[in-house]
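Have a look below at one chain only, the form predicted alone, in structure tokens format.
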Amino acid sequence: MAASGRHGAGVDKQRVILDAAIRVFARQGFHSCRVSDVADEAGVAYGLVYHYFSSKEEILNTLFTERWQLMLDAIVEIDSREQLTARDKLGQVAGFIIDSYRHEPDLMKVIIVEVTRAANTFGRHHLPKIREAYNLIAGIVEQARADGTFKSDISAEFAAMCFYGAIEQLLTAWIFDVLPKSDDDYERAKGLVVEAICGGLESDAVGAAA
């Protein structure tokens, strides 16, 4: 029981450091801050950070891996809902990502600015994991291409990149305060991004019926 208690306390302290890192990375930028800044923000000794993480790079990698896996799991779960149309599935995926930003803007800012758009550093390192999301979205599109709901002359891979790219650009606009970000704006954006992409993907017959 005592060992279990120490383990629990350790996990809690690790979480405190990770949460502090989110705030520091979002506020100062990953490359402009030091491990000591994270320690100060977390209210822990400098050496304790190194007890859990070998470097600030490992902290960022951990933050990305945790959040990205949540998104991958969400896409898989959404795709398993056989009663949903492809449009509905993509709408729920868009909603999950947009709500992730709405509820954890600092974390999503760090992931987008410091990882997925860092082509020569973290983005390249995590490219296989990033492509997993594209592939899962492409799988949803491919099902719709196969049953005639979506046009067959637009590849699933291209459609997936356009879909995710549109959402990422939307989040980037919120990060840099280019677009307003009230609850109504977030909800409206979910519908608009799906309409913009699915409206172009749906076959003429489906579009006419809609």
The other form holds:
Number of protein chains: 2
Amino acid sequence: MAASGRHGAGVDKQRVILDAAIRVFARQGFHSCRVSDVADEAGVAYGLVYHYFSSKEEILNTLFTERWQLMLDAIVEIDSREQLTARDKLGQVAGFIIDSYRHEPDLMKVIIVEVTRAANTFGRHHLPKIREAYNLIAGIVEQARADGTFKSDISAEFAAMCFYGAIEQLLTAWIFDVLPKSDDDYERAKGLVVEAICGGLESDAVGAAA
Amino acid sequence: MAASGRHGAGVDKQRVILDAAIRVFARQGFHSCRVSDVADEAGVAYGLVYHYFSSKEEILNTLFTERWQLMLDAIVEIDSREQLTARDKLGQVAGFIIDSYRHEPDLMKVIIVEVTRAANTFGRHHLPKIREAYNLIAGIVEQARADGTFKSDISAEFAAMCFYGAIEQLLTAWIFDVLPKSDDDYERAKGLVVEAICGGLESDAVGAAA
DNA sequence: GCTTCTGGATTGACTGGTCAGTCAATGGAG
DNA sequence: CTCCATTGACTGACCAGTCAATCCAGAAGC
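Having seen the form predicted alone, could you give me the form predicted together with a further copy of the same chain?
Expanding to the full complex; the earlier chain stays at the top.
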């Protein structure tokens, strides 16, 4: 029966555990929750968690790796669309990330709070993967620098940090209810974050005068 | 003898413990270190830590509160200088934060990694203080929006997030050796981060044409 | 069709180690 | 002599990870 085991009605217990972990990690935080919390949330015996995962960390690893790769693939795909300007590409990237949060806020919260923003403890292991995202974004900027669309005195790596940092801060603000989060807010944010970073905060008159 | 206790050569043991904690927290992370590590680093008995602090967390609390207040005061002071433009004010704020990292990288690492970027676990308690910073920055932006220097279609709160997020991402990149960090890099970053956020990544010709 | 066998799925009690926080004892400055 | 800084061994709680037992779906044999 599909990819399921023997018992139950064909439910994939590994998936059930992962989904439960998303909820528990988002609610209590990775460090503050017990493995038994995850097992309870999944409606599964404690030991079964260790049948599917070698450790508590491996659960988080799996969640991060799955999702982050999706994002990397998306960025590569967006970057490959020749007809788009750099601003449009960055807009699509921002849109993808914002939509990810919109559709799976718990998962994104876990990834950002427990991995991306925890590069010290847990995320250290994932720095290479995280860097890949920076580099892909930097690649988009670099191209625009080369063709004169973007300022040449701001390095692509530096620009990528500003761009990514702004987006992550936005998600963080939503996660902790610092900014409002209606459907409208999400949609508007997609355009605004690009406008802010690419076009700048200063009104065009001032920007042109400089 | 000043603010010291009886024994020793007038050394303030509380300060010694705090300084040791900065090093240990920065090196091993708050969660992965033991209180005994801090005591050892400070060259002090385990129990003395609990003579000066009621818990391990209170040490981190103290470090954060001290430093963050310094930053809030600095921002208020910068904002009060009437003759500065919004861009200049933001530049000073960025400069202050970057210099803080430059002069006390361990302390700033602890504050960012363990508090600011850990709003889930520990930082939750400090969200109000963290928000104050956002609001002060938003205030600077708001003023520029009112006098037409900054675009009115980007809300001040949103802009503040982008600005602060970009800076924090910069520090994070330095902390984890993702960006180079010579004295020159720090100095250049001060101007560039403001140029990126206020002026935008797009070259002026493009920005003006839009 | 019925029974037995097999191996992975599932269970949850238990262990071993870790560590924050306690506290009774010590010591030395005033 | 008193008071408080200082010491460090100890305790109680917590929890990740282990493991032996059990269960059950389907395969194999009859």
